[in-house]
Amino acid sequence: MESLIQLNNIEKSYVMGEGERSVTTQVLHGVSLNINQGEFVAIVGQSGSGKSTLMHILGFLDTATRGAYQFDNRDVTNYDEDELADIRSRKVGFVFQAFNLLPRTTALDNVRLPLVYQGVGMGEQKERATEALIRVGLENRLTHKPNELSGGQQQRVAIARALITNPLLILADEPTGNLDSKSADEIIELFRKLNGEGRTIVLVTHSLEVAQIAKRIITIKDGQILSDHINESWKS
């Protein structure tokens, strides 16, 4: 398989305060990993492990203090904010625990929003958003607003929105965290289906149980990779 993500000795530090009172906290300590196109990877770690910081770097929401990042065969280590925003909007789809849907906006309009920012015409926006919602099983919920949908349906809208730009990478941050067990199982199966279609998915979670939905599990602790292994119980 062709490599999509290559991180080499990634470090991340934050400086709090100014001058002599400043304090530097290092969150990531030399993280190196490779993720191939089409993989389904879970990054698991407890609060404070560095997993969220790593996700932000993977998704171009933050940059490393040191180290190199190659994405889709391009060295993106020194990209500026505009370049990062461009690659983020075109090549990464995000799914969050809290859904992050606009509350007064229909499912269709929530899903087409990324295309608005890309300057896509209204007709194409609606056509692609409709296709994405059909794909996640919400063909009868196009005009429903978030408060008219269950938690599982709201997460399906969020997944459809993540798919709308046909991204190379889907980043899912605790995607089942706000769902009941039945809805969570349905979302898990949807992710498996998308991965079966060739989608590269990186799921970030604190739960070892949730991490079992992925084929490969990377455990992070104290800003370092503790283990990286194939999940023998994974079901395709």
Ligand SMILES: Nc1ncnc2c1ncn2[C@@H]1O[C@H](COP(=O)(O)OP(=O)(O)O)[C@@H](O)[C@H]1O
Given for the second form:
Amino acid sequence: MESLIQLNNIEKSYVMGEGERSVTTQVLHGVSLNINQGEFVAIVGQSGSGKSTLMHILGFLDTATRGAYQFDNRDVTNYDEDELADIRSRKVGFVFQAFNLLPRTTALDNVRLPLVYQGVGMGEQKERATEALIRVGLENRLTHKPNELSGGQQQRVAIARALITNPLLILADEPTGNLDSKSADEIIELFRKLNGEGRTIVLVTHSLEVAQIAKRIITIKDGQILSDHINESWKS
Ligand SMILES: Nc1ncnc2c1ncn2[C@@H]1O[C@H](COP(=O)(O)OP(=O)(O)O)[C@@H](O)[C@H]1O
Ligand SMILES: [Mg+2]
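Just the form predicted on its own so far, so send over the form predicted together with the named molecule.
Now the full complex is given, and it begins with the chain already shown.
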């Protein structure tokens, strides 16, 4: 299988304050990790273990303090802000706990937004956004605004928006954290379906139960990988 992500000894420290009074906190302590295209990986760990920090590095929202990162056979370790913004917008789709949709904006307009930034023509934007919303089961909600949708439906819109650029990687940070259990199950099913269609998915969660939906489970504690194994109970 084709390699997508290779992290080698990633460290991340945050510096708070300035000068002599500054305090450095190391959050990731040498994380090494390979992920191939088509994988479905859950990264699970307690609150504060460094999951979101790791996800931000994987998704080019932040950079590591030390270590090397290869993505899609390119060394991205020393990418500058512009290069990071470019690869992030073209190759990664994000799904967050809080949906992060624009209020007072229809599902269709939320989903087509990444294409606006890419300079895609209006006709194609609408066509592709409609297609993405159909794929997540929202063909009857195209003109609904976030406050006219349930939590589960809002998360579907966010997933459609993450898919619209046809990214190499979908990153989801606690995607079911704001949902009731029925909606959470539906979102989990949707991720399974997307992986079945060949999407590479990395899902971050504090919940061992949610992590069970992935084919591979990586456990993180205090900024280090504790275990990395194939999920025996995983069913296609
Ligand atoms: N921007 C930041 N500045 C300083 N410390 C941070 C920052 N982001 C996260 N941290 C710290 O890093 C640790 C890991 O945070 P995070 O990656 O958000 O964990 P998780 O997602 O597993 O709950 C926490 O102790 C948190 O306080
Ligand atoms: Mg987090």
